[in-house]
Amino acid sequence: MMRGLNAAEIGNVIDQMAADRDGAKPIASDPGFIDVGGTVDPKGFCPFDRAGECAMTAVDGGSAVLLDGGSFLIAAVRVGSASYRDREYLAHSEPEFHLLHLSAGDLEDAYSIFFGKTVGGEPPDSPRGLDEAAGRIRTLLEWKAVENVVRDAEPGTITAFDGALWAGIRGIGPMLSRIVESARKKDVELCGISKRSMLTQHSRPLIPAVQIAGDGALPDRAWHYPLQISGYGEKLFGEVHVAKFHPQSRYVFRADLSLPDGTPPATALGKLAYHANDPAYVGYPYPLARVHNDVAFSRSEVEDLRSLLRSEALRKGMDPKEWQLTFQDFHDVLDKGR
């Protein structure tokens, strides 16, 4: 037993989980949560087959806080894409890379610049803190990358990204409308894949309930389950499904689809399934895994960037002691003894 842990509390939290399952209280209004009413209908699951050879482009972004000075931080953001045709990797441009200096004093101006370059115009609000600002800027750059990929895509390509077709940032709706309309005109199938989802049913996580029912209704098949979501017209820009892309996968995903007129969901999902049988990522489209690995910051990259920033600061005359005192964190000392 861990030191200080009250054994009774283990039972208490499990009892609370069970109580939530049996009679959950409504979740307070939050723009990230979507509560889906009703119950999971075993007859609502639709099997689909893998498509044949097809082209796919995936978009994702990564970010890391490099230095935290309390009243300011320096963050790295990297956004890229990975294109495949018939599961063959195609050459592509280098990821877009930004080092951000975000301070409490000029946060609104910094955010306004990125909002104007991506969405256009002035933002209707500002981030509530430095970490939120870095996250929002990364999201804006990801959507801009999706817009550029759709603009250059060939008809029939499926374009996927990590996340939902959801306007989670105030003022981003016009940009999503642009992207969706452009994709439809170009006959490009647009799909957001969410590894984690804030979909709920009676305030309980929805995805596990759907997966249990789907695996019982259609064992050894790829399947999708369309969700009926209403009341989010200004936030949601596609149809929402829960999808299992490989019969042997232990994972299912939220899939937001915006498709050209006349294209059934099974067509787009079958193309995603075509790319979802890599042994290392069974059930997850490999192009999304590839671009994630391309843009995510490893621990060694973060350390290298910190070293480069320190070297440049000292070269330009910053006192080494000032650098140390600005960025030191006693948690590092405490954690070394753990």
The other form holds:
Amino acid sequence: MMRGLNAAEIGNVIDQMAADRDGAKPIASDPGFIDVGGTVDPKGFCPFDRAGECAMTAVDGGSAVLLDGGSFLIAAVRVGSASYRDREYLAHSEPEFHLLHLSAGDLEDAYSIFFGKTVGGEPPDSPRGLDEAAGRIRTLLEWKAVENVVRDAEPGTITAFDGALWAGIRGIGPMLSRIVESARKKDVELCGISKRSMLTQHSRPLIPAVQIAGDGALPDRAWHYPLQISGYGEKLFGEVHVAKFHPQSRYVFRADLSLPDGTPPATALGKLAYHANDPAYVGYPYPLARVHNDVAFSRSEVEDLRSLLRSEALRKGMDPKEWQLTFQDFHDVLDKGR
Amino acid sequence: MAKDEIGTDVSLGRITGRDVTEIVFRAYRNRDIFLGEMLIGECAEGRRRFILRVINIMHGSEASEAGWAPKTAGAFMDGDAREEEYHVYDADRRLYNHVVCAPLGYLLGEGDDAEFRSPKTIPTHFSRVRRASDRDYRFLERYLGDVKLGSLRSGEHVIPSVPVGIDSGVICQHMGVFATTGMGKSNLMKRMAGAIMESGKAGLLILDPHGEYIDGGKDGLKGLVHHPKAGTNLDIFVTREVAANASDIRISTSEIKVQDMQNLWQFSDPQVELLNAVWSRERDGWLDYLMDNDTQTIFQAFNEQFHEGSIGVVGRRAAVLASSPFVTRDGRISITKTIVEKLHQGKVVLVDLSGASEREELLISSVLARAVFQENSRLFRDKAAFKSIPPCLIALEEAQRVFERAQGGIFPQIAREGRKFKTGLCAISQQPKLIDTEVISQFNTLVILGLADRQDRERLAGSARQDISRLDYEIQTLMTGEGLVTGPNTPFALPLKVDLYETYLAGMAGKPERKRKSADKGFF
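Moving from the form predicted alone to the form predicted together with the partner chain:
Next comes the full complex, this chain leading.
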């Protein structure tokens, strides 16, 4: 047994989990969660077939805090896309890369610049901290990348991104409207795939419940389950489904769709399913996996960037000791001694 | 990018790391790379060209998760069971091969001026790896030997433009040819004999117990008599009837030594003493004496010093030798002198022993080898005469029979002393593990064909002039006719594809005659 752990506490938390499953208390007004209510209807699952050869572009972003000085931080954000025609990778442009210096003093200004360049105009609010600012900027850049991809997309291309068609940042609604409208006009199917969903049903995670019901209703099939979500009109820019893209997949995903007029959801989901049969990522559209890996920062990249920043700082006259004292963190010492 | 053919500059991958003893590179998964292949690791700015020999190939993937590959294979298998096809996206990017290489050395400079250096440093980070081209092999010309055996081999590819052989200048520093049955020893020997017939730079005595060299022995195979130079540069001596111009083998009793007899039978200490006593008294007539006198006469002649039983055993064995059709008392009709003369003329002398018993075969072989060695030793004292003779090589099949011990018999003696007297041995064996380590260490040139037995390979690895310990698996997987040559003049173990003798002969048809070079200019 782990030091300090009372065995009874394990039993307690499992009991609480079981109690919640039978009737959890309503979630307090947390804007992150969407409670769909109702029950999962086994008759509501729709099977769909994998499409034939088709084009897909995926967009994603990655970020990393390189240096944390307490009152300021330096972060890196990288946003990119990956395009496939049939199952062959097409040439792509270099990912967009930003090094951000965010300090408590000029947070508003920094955020405002990125907001203006992506959404346009002035932001209606400001981030509540350095980490939130970095996250928001990454989200804005991701949406900008989606906008650019849709603008350049061939008709019939499915454009997917990591996340939901959901205005999670105040003031971003007009940009999402623009993107959705542009996609519809260009006959481009737009789809957000969420690796982690905040959807709940009676305060319990919705996706596992849907998956259990769907696998029972349509075993060995790809399926989707449309969700009725009301009350979020100003934030939601598409229809929401839970989808299983491959009959043998162990994962299902929330899929937010914005489709050209007359395009049924099964058509768009079938295209995603076509790209979801890489044996290492069965059931997840591979282009999203590729772009995720392309933009993510590896530990060695973070180390390289830190080194570059330090070299430049010293070259410009900063005292090495000052650098060390500014960014030292005693957690590092503790972790090394573990 | 150039096409993926041998000799082109096609890129195979980039070096990822390791040390001076081992280099690893990431290779494109769809480029064929074979064990034993020689590749070039090109340093940035062309500073050095590292010659790398592939010693292992493994699968690699970019996945950081341990167990990714088995898991993915499991997905494929699941798909197979359901007749569902999976598609690996970006396969060329995500999948690759890890190729492990032994650095053989590096080249400084270009073309004929390229200087070979042993691998005391490593290539620059991420050096590009490509197949070696003729340009890279050019430096080898000075090491490839003038007695051509075949062509350079790189993995499974043969490089016909780069001939590989042994150096006639070091032929009397002894050589060993080792291979499991069927891997091409006889073909190699015929090819070597052919090259010597062409060049006349050495004398080659082939002791053939199986009768396979005269005419090839089997339908479809050619023998030494089919060589265009056989009429002038080949002499054949036989122990059986053959359909070729050949002389019968005769050795005289005076040429047989006590040592020879000891090689054929086990003798007790008193019996050995008796043999030596007879030798001391009768010298070259010792064997005739034993044959001409009965036990009692000898018993009395040696003042009853030896037991009659011992005399009886020695006498009976002497009679066995005397009864051999290849042994004569008349020294004038012995062929040994003729054979030595032929060898000194730079000829190939083939002694077909397939009509002899194993004892007779060993006896004749010993007598002939001694005749060559003794004559060359004698000539050594006459500088001018010695200079005029070419190096002589005695090729002996099933050599483990005479090399189990480093002492005793003429062959171990030649192994120890022969090089000084221009007398080399070519020991042919499929069981080098049975040859004494000290003897093997005397063989400066090794030609290793496929050897299945690990102990055989280990024995050779301990004695080769170059480190071949890393090539163990390659030696194990050599195909017929593929081999490695190590020698005092080779920069590393040279991979070889031996010419098929019949193909070599076909290639010679219509080839213009070359002027024969005089034997030996600079032995001293």
